[in-house]
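Taking the form predicted on its own, here's one chain by itself in structure tokens.
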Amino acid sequence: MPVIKVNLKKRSYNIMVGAGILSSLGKYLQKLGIGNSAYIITNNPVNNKYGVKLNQALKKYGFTTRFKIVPDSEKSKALEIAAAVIKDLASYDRNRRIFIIAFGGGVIGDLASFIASIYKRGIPCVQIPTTLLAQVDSAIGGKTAVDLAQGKNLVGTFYQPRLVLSDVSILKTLPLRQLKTGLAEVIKYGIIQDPYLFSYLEKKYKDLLNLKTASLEFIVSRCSAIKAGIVGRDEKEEKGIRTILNFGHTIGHAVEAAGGYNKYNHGEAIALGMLAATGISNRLGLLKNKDALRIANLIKKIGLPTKIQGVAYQKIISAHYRDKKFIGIKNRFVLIKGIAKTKIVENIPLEIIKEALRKT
């Protein structure tokens, strides 16, 4: 079973990847010594499929448990939901050594880790991501957040988990669309950091779409190792190293917002954002045509969208101005000079962005 370490001195932790490892969770938590009462934040779909199994894994090692169900949507990432959960957590936390388990996808992970970071000024949090997107990306690195009406992820903290446990067998119940949305982030890792991973995806994409265990284990552990390395060198995105993880996200987030967060899911929007960033890179003379074609072909093979439809370009342009990577009035994009060759570029002419969007 691959074990990847996120090296952050006293805040270091392991990412465990494997098939069927959820049943061994109690053993791993016992070794950590973070408490004896698990407060599990999850949603109904995950709880209905895996709640009993998680509960048994914890009870077997003497942990007491409480499951808190929140809505299965982005609406759970709200201050009102966080406040309600904290009140319930406080009522449960009497004479207990308590810790939080985030049991779900990215929304659950963001909410649960945010609550863990502010309750009693910080209690331990364990991430058990149940989507591919969360396993390869959002559960790792310590970014927590809830949304405001004015925008996504505007209230948040950096707060590292004590353990990330990625059981790839859970991915076998994912709907195909959710699997593909996770694969968009996997493609991103290949583009920004790992030529071998990118080539692997080109050759093995059918195995991944057919949920072959060995292929799932490989991509989850490979992406986890890449992100662990980046986070270990630039935990709070202060050195510019972690910024490369945002490849495709400037336009991707704008596509999500312009579509009202229901036209495209996150991975689909990021796929379109990567194509736009690839187009900008090509138009600036950074990227060769052959590499741009490889990226477009892989996105198409996976079955992710390659053309923006049903969303007005002007809305996307307007939304992209709210990107957090802007410095004052200057835009800031993660671009590429080739596979695994990134470049941060500021002040890109608006006409080049518009042209890339029209071609996407």
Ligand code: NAD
Given for the second form:
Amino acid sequence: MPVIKVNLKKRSYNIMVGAGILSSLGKYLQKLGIGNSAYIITNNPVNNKYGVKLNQALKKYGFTTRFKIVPDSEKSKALEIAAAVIKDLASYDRNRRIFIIAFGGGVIGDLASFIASIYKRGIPCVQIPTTLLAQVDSAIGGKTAVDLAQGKNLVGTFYQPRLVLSDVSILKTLPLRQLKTGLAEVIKYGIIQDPYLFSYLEKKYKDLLNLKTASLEFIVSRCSAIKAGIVGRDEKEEKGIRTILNFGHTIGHAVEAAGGYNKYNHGEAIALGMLAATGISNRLGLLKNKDALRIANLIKKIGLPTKIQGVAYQKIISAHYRDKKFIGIKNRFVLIKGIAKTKIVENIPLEIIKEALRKT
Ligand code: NAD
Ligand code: GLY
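Can I have the other form now, the form predicted together with nicotinamide-adenine-dinucleotide (NAD), not the form predicted on its own?
Below, the chain from earlier opens the complete complex, with every other chain and molecule after it.
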């Protein structure tokens, strides 16, 4: 079973990847020694499918469990929901060595780890990601968040989990649209850092769309290793290293916001954002036509959108200026000079962005 270490000195942790490993969770937790009582934050779709299995895996090793169900939507990433969960957690937390398990996709992961980071100034958190996006991205690296009406992810902390357990057999029940969302982030890892992964996706995309276990295990462990490496070198995004994970995200986030967060989901918007960033890189003479074409072809083969439809360009342009990270600059793009060759460029002229959007 692939085990990937996130190297952060005293806050280092393992990412375990494999098919069927959920049933061994109790054994791994016993070794970690982080507590004897699991407070599991999840939602109904995940709990109905896998809650019994998780409960058995914990009970078998003597852990007590409490399942806290929150609504299944981005709306759960809210201060009000966090407050309600924390009150429930506090009333349950009597003479127990308690830890939190985030059991779900990125929404559950962001909410549960946020709660773990602030309750009693921090209690241990274990991530059991159940979507591809969460397994390859959100469960790793310690970014926690809830949203405000003013914007997504505006309240949050950096708080590393104690273990990430990615059981790829759980992905078998993912709806196709959700699978493709995760694959958009996998393509991103290939583009920013891993030519072999990129070629693998070009060859094996059908296996992935058919949820073949070996292919899932390969991409989840490969992407986990890439993210672990980046986070290990730039945990808090202060050195410009973690920034490359934002390839496709400058325009992607703007497309998501301009579409009211329902026209395009995260991965679809990122696919469009990666095409825009590819177009800008090509227009600026950084990227050869043949590489731009490879990227566009892969996105198309996976069945992700390749044309922005039903969202006004002007709305996208306005939204991209509102990124919370742009202070004292107009914009910041992760561009590419080839597969696995990134370059961060600021203040790209509006005309060039508009041209790239028109072609996307
Ligand atoms: P999600 O958590 O909403 O899950 C998508 C849907 O899939 C939900 O309806 C969920 O109930 C369902 N689901 C989950 N697991 C399933 C399974 N195994 N089988 C069937 N259905 C299942 O969405 P997501 O795409 O996983 O995560 C998106 C969130 O992640 C956003 O809030 C985003 O801001 C956040 N995010 C965080 C980071 C980070 O670094 N912290 C990185 C990227 C994204
Ligand atoms: N998903 C971007 C990051 O973790 O930095």
